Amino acid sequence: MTSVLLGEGAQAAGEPAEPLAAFDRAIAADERIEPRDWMPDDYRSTLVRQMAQHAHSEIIGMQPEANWITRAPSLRRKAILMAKVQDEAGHGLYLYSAAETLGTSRDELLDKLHSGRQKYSSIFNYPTLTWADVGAIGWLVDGAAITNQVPLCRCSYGPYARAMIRICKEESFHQRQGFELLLALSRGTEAQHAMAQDAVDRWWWPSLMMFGPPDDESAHSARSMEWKIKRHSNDELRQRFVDICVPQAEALGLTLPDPELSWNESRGHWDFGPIDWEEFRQVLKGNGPCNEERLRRRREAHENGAWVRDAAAAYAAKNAAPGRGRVREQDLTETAVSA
């Protein structure tokens, strides 16, 4: 679309007279909205809220798995897990950068996270009790993330959609890594199989909650779909996830902890039992098993890293000083001559 910039009255030939009409037309035509394009304030705030929550989830989500890096059972497993945790840090940085294109600063977003004014995914407030939990997170949690995030690659806001392309590719690897880890345990000793089953039992229902509340209770879902930030409702994505996981669980030799799970021929989907939404609401309120610990560790890490941020800012300021580039070229020339 032709960008409709704030403060500009001129319109290209054929463009609607009002910026809102141009925005609506772009959304209807499935075109991308870019940072310099005019957009409604509610669209901007919805994007900031969603991208911030997504970024916070990636950063907080490093904690449950990082807890097992020093206890991984082999060098290979340690290397895989370290790479995965590093990926999650990168995802957070991509998303904070995308949010910054909307005029909000990273410091502001982090302040809101640390003060509890912005949320992250409730799934990361559950503990990782055994090594099998690393596999369950990869298979179920990252699997749910992929189901939810692949449609975001077609999000109407350009920077968010482009960030999601790389994120989804890496999350796909994480999901396969988790599946492979659980498969190894499931085919191992009786104790290893039991460990894998226990992890799946504990992570299955929280993974279904990751998609958010039912559609009739979701405060933001319908509007986000109208704006094509989201492409599918919470319940649609949850059903898709269940349909994917049932045959995968069978391949793993593990049982999903839902006695009501059954194939519905008329719907062409798997029926599943009721979700404990009261548990979901309590975790969101801060009453989950690890809510306090997760935020405390995040705040501590931020405070302990202040010297790194200060040093980086000082270095950037030093190299941005007038004449700095000329001095550095002269130093290089003198070095070359003396050599």
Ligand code: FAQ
Contents of the next structure:
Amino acid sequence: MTSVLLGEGAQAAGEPAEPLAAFDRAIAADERIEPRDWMPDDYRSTLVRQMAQHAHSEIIGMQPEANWITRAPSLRRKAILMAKVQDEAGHGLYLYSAAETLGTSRDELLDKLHSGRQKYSSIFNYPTLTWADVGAIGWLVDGAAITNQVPLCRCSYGPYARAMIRICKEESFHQRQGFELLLALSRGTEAQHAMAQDAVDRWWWPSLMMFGPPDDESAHSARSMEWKIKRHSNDELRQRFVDICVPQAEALGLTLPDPELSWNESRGHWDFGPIDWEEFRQVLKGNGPCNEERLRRRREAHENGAWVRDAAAAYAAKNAAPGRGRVREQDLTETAVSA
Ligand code: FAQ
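Rather than the form predicted alone that you just supplied, could I have the structure of the form predicted together with the ligand?
Next comes the full complex, this chain leading.
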């Protein structure tokens, strides 16, 4: 959106009519808003809130799966799982970087996560009790994430939309590995099949909660949809996910733990049973099975990584210092001599 490339002063003056009108026109025309474009304060803070929550979910989401890296049943499964967990760290980095374009530093966001002032997805407060949980996370959690995130590739804010394109490509690979893992277990021994079924029984309902509260209780949906940050409501995406999963569960030879699942011919969708929203509220309040452990381990990881941040900062300062060119020249001479 080049038409509203105004100086920094524009926003400080409130929401002047002309830039606001230009912003509204850009949204209506489905143009992207870019970091230096003028934007309403609420648009900026809504994006920071959602992107921060998303970034935090990616890095906290590493924990339940990392729990199984040392116990993966084969070298192949271990290599796949390590790559997946690394991908999640990468997604966190893309998203923190995208949030930085809105003027919020990664340090500030991490501080808010560590002090409980910002949320991460409810789903990561559940434990991974068996190896089959790694498959259930890939199939259901990554599956729900993709359903939610593919429309975010068309989000009105450019850096978020572009980050989501790459993230979705990787997430769809994650979803397939989860499906393939569960399929192997489902077709394995009786005990392996039972383990896969148990994992699906435990992860199904929390996965439906990932899409957020029902539309009539969703505080931010209407505004976010007007601004084309979100393209669909929480309930629409939840329904889309259920419709995708039912035939996939059948292909897996596993049952979804909902006796009320039934095809509704007139709606053209699967009906499903009531979600336990009280459980969702409790998890959001910090009373889920693993909330405490997840935050404690995140804070520990941050403290243990302090020396890496210090070293990186020292290295950057050294390279930025005058005389950097001379150091390089000297390095080259030494290399040439030793060669
Ligand atoms: N958990 O008004 P709404 C992944 C909060 S990434 C916790 O409907 P909104 C990859 C919400 O923040 C998974 N909190 O909110 C992976 C708000 O609270 P606030 C994360 C939730 O923003 C896979 C309040 O409730 N994905 O899985 C949840 O319009 C495997 C009111 O809700 C994203 O974040 C929840 N489930 O819609 C990684 C995608 N739902 O801020 C590792 C981007 C709602 O007022 C392994 N985010 N809340 O204090 C979104 O699309 C949206 O933020 C929603 C919520 C759909 C999550």
